[in-house]
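Consider the single chain below, provided in structure tokens and representing the form predicted on its own.
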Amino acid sequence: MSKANESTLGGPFTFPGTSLTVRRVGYGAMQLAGPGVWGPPKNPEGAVAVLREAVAAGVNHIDTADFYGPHITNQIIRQALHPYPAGLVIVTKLGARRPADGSWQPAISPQELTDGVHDNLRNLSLDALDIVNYRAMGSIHGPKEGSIAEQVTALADLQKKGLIRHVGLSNVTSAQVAEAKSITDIVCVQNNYNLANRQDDALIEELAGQGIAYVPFFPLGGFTPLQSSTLSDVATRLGATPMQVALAWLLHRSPNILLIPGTSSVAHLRENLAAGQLSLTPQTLTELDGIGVDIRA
């Protein structure tokens, strides 16, 4: 894919109250680490190649976290892309740590969040982070209610110090978004959402009305890849893969949705990016909308 195809990556989106404009099809870096998001990849050169291919194809939104690996993913991003091209927006997240046993543990105290910012700055070789998402530790697949004021206040303080430019949230509820907005401006929300898992439909509409980006994690189903005969039938009809159709549906779902599908394969990356060129008719969208209804019924 060449620079000539940049406009096909879902079109542009500007984070609210910022000068940061990205193409709506981005890249999620989690899969650049080893199995279980732990340790180095089996093919470090391949990981570097995927990142360089993404940027060469026009991707200017990369999602990461220093607890991927840990540290590995950010170090690969730095190796592949530093000095970073103008206009590249790197979004990272805080709220977890990976001890030696490879588990996922909360890291949500103000000191842990501060340490996490400095880890990201060091491993990405940056002076300030474009956007930092606070990931609330609900369940692995969804949020739970509870105050996040202490954590968002800690990020707002780091923002005032110039270490963070903008603040986002991950794995949160509508009430938590409102609480965070009372502390600082929120530019994006990253939650579990895809063609089959539609629990955030109302939140997406709410955020769209405020111009806030909604970034689905697990856009292709995550640990349980999306499977639907309707999805497969639509894909066959369009001459596309089911996963391309699922990504295209998200782009059509709402103009504030940004995609960050991840992969460690250049071929799969190209396939994901091509989803930005897929046009879905109103009839096809209605068919696909029914998948979520059927599964929730």
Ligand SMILES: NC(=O)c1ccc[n+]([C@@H]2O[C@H](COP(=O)([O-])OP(=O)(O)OC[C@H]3O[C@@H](n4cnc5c(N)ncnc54)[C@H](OP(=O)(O)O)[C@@H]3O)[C@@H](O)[C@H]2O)c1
Second form
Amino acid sequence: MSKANESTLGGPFTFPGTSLTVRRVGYGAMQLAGPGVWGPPKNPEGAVAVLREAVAAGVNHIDTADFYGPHITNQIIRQALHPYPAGLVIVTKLGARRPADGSWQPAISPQELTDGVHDNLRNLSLDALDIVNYRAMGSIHGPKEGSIAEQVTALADLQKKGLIRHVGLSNVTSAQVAEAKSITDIVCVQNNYNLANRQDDALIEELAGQGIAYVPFFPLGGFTPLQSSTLSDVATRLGATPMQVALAWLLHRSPNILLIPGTSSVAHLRENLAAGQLSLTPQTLTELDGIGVDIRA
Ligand SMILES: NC(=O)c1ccc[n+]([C@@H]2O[C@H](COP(=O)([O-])OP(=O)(O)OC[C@H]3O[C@@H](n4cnc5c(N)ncnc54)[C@H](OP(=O)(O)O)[C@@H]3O)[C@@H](O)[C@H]2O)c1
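Mind pulling up the form predicted together with this ligand next to the form predicted on its own we just looked at?
Once more the chain from above appears, this time first in line as the rest of the complex follows.
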């Protein structure tokens, strides 16, 4: 991809209180593991190619977890990109483990969180992790209130030891963000949000006011890709794809939103990165906003 495209990946964002600046269009690596985020990919060379293409195109924000695979996704990242280019920010998350049956189980004791940091360091071949999100329980659909102080304190201790540079959160409520901030600085929040799932509208504004990044997971709908006649109509009118419009809408939604769309396909990756160049008029944004309103009604 040309330098011209590189500069259009949504522009820069600096995580608050850090020297880490990333382009707003990044990449989520979860789709690189095998089906069900389990085991090796069907096409290992393809997975490596996606990561190399992303970085060559200017992506410098990659989201991962050592429980994807498990371990496999991080090992593919290391194989494809190590030694890592200067400025690449790899964000990982802790809070789950995958037993042999492939299920997702909580791993939230201080010892499990510490082990998780060491798993990430080993599989990514790093001495310290740039940003680690504590992924709170609840469900894939949304967070559940409750104290996360024990887990955030464990991460803050690992930060003091130099194994973690910055702390983020995932699948959390506003009250949990406030609680975590009383323990250590929080640089990003990663929750389920997209054009059709607008539960975090208020939280996004709140975090924007504090300069904290909001990183929607399932930006394209995740395992149930976004489908809407309004989205398709807008895309046709703009000569873009529905997925590009969905991503562009997120970029327009708030300046603290960073994108980590997931794909195992180089063609989809190129399509997603090009969304950073798509400009939406206020009228089109209002039209797209209606999709979330329709679903809430
Ligand atoms: N914190 C959490 O709890 C949590 C949970 C889930 C995910 N995440 C993170 O968020 C990232 C993004 O979420 P996600 O990957 O689950 O969901 P997503 O980005 O909403 O959607 C990924 C799905 O869309 C497809 N896709 C991607 N680009 C496309 C395109 N241009 N056209 C058509 N289909 C396209 C992918 O299939 P193809 O492979 O065929 O392109 C895949 O099935 C993950 O990679 C992961 O890093 C975090």
